[in-house]
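The chain below stands alone and is given as structure tokens, in the form predicted on its own.
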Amino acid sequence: MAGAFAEMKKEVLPKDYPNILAHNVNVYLLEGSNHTLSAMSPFAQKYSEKYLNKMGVIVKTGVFVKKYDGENVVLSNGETITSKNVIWSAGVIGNPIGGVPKDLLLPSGRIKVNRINRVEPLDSVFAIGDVAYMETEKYPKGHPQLANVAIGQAKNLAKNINRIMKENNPKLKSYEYRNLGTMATVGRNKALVDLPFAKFKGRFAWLIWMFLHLMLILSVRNKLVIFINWAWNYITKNSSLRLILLDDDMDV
């Protein structure tokens, strides 16, 4: 998101909003951990910060937002940033579900489950995906909140439920996440790919990211339309999205 705003500042503002001086617009990225992309490898962390800095993003790591009054952002290190626009992109807290014992709910809203995604001691209640918190040897703090985890848990749970319905003493299979890799895009021609056997960055990584996301889109028609839009935006550096901004002294 920070990379996208940096590209908008460079490509969109000068053409569409010449009355807004680009050098007066700053993009800050505030990260509570010591590095960006903390869930990825040190390789990805290093080059993501390098890419963002090169794009003009002001990256501040190891800091938290303590207070925001609509105009000033107060950080945990005492620094204050003046801004009327703050975007929170660090996740959400799940809504508690009635009937689930409180000792199974984490502060984040996730629900503790066993290895078959059952909410113990509720025999007929299961939770999968982002809302499920499953501790394993490989993931003692729970699985990453990724689509592949949710899909894998859903498939495994469906097979287990079929066994429960058809067999008297079913042998249920525990879920084990197989990490196929992680990808992140920072901007045009800038991406990071972490695979179990290789790590790479740059244009090739960006093309891999684009291709895999395109393949996950349903229907051939949708794939074709989105591919054409992506190609047009890449060639022209022009987006169909527009904002209508008024001067302060104009009446609405």
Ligand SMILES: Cc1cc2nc3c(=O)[nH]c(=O)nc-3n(C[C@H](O)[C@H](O)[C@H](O)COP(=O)(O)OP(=O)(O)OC[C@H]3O[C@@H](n4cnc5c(N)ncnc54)[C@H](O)[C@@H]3O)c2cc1C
Second form
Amino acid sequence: MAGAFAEMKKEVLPKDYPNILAHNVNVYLLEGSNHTLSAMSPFAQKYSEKYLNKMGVIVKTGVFVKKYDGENVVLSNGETITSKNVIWSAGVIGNPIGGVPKDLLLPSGRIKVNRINRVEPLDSVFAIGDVAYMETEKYPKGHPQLANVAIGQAKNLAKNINRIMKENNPKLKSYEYRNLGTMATVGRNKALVDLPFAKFKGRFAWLIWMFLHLMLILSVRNKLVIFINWAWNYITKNSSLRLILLDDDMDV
Ligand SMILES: Cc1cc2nc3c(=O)[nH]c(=O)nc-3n(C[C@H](O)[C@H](O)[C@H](O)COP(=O)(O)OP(=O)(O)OC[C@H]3O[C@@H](n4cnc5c(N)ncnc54)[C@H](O)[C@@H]3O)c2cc1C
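Show the same protein again, this time as the form predicted in complex with this ligand rather than the form predicted on its own.
Let's see the whole complex now, leading with the same chain.
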């Protein structure tokens, strides 16, 4: 997101709002851990930060946001950044529902489940995806909150429930997450790909990211429309993303 804003500042702002001087606009990325993309490899961490710096994003790692009053962002290192725009992207929290035993609820709102996603000791209550906290040998602190995990757990649980309904003594299959790789894009021609057997960056990584996302979008018509859009944006550098900025005294 910080990369996208940096690109908008460079490409869109001067065209659409020539009266706003781009050099007066700063994009900060505030990250509590010591690296950007901390869930990815050290390779991806190093290059994502390099890319962001190159794009003019002011990256501050190892700092937490302590307070924001609508004007000033106060950081854990005592620094204050003045800004009316703060985008909070520090994760999601589970929506608690009644009836779940308190000792199975984590502070993050995740619900502890066993290897078949059952909320033990409740016999017929299951939790899957982001809200499920399952400890395995490979993931002793629970799985990453990713779409693939949610889809995988849903498929595995559906099969297990079928077995429970059809068989007297069903043999249930434990869920196992197979990480096929992780990708992140920072900006135009700038992406990081971590595969179990290789790690790469730059334009090639960005093309792979685009290709896979295109393939995951459902219908052929959608794929075609998005491909044409992306190709047009790439050639013209004219992103369809738009900023709508209002003057303070505008009566809207
Ligand atoms: C900004 C962002 C970017 C992400 N990017 C990626 C990515 O690139 N790749 C990736 O793999 N994952 C990504 N994720 C994570 C991914 O979206 C989640 O892991 C995935 O959606 C989890 O699926 P889920 O079904 O568990 O939860 P959700 O998709 O969150 O679905 C839960 C649903 O339950 C509904 N709900 C909540 N409470 C109740 C209630 N009491 N009653 C009824 N309904 C309720 C919610 O409205 C929601 O629709 C991203 C997440 C975010 C926030």
